[in-house]
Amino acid sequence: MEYADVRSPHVRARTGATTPAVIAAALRLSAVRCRHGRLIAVDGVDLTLAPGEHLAITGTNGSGKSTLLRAVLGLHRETTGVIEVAGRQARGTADWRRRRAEVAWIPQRQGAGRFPLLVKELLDSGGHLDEAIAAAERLGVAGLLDRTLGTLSGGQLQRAYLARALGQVAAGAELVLADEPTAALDFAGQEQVAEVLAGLAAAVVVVTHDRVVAAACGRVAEMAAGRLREVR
């Protein structure tokens, strides 16, 4: 499915373009099955979102959400069907590569790394360190760039990943994934990220069990038991 150019005026004039056109689906997934050995965890989920959408994605825990998520950037291995990016498939190293290039991350379970990688080090590797530390400064955690990861409580580390996604957006990325990303924060810091993540000219698919981040999307789907329904 092709949709009118909604991009943001920044990515048009980045991509060169200066007249509207039509563009392929942000994602589009077709008949997508992962397993974990012999349990279905995502079972036959079809999904199309135009540029600049924004999914929620709601469910009980161990319904398949993360694991749809992880299929999307290739990390989980027992997955079949179709994943389109911008309406591009990855086949080989390189193009999930550049898909996890081109697709902004928001973990939920953040890894500090195998070695003690720094805050500042993690925006770096979105693409676009300066406004990836402007992010960090209006989420509050630009005080920590020289702390390793390891060191962050939960919610400076959700903060940090969330500013490294800001600057993968500046960086051309146009869809955005995060899985439960205000879990480990109050509720200021809830409200906060529901606001900076509703801004976001990209689209973005949000797990989450945050009523006011899934009030925020236009568009929100339950999954239950592997199978993803559209409630709004």
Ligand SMILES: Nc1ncnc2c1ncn2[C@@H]1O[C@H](COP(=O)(O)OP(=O)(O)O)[C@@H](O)[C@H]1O
Second form
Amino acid sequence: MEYADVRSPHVRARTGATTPAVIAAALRLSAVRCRHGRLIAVDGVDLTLAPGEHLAITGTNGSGKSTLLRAVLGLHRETTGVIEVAGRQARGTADWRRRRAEVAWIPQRQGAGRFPLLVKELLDSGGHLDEAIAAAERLGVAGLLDRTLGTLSGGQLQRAYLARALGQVAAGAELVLADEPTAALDFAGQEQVAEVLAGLAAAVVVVTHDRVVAAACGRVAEMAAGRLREVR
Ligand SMILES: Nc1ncnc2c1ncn2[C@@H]1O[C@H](COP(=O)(O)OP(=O)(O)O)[C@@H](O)[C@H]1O
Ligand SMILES: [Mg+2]
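Form predicted alone done; form predicted together with this ligand now:
Okay, now the whole complex, with that chain kicking things off.
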């Protein structure tokens, strides 16, 4: 499926678009199935997300939401089906590396890592440090750049990951995958993050149990036993 390219010329140039008239879907999934050994965690998911469209995915624990997002990034090996980002399927290692660079990801388990990582190193890992620091300033975590992740509160850590993602979007990433990005935040924090996500021109898939976040998305789908059903 193709869409009229309504992006500004400088964004098109930055993303290397050569045909200004039409662009591919931000994300296209066809018959995606993921196993964890004998367990089928994602069971035949089809989805097309237009550029700039925002989709919330809700659903019970263990229904396959995180596995699905991880599959888009190539972090889940036991995956079959078609997963295209901006019209491209990843095949080899270099493609997957590119995929992880072009998609902004906020993981559910925001680990402090195996070795002590500084906040500024986390921000830098998105590839766009200056933009991420600017986002960290807006989110009130720019004062924590020299702290290790292990010393942050859950809410501060979540904001640091969000800042990394916002930095990637500011630098041209057109797809954001956010896995329960407000789970560790207080109500004011949830509202702030919902507003920040809603304001993004990029396409967004956000896994959330947060009504404010879901309400701000144009589309809502529910995941149950590995299947995705659109509800709004
Ligand atoms: N590393 C793993 N090894 C085995 N099973 C897993 C693993 N990760 C997740 N699962 C299982 O896959 C299913 C989907 O998990 P997940 O995608 O994390 O669900 P959700 O994000 O919707 O809570 C669950 O039954 C879960 O127990
Ligand atoms: Mg999950």
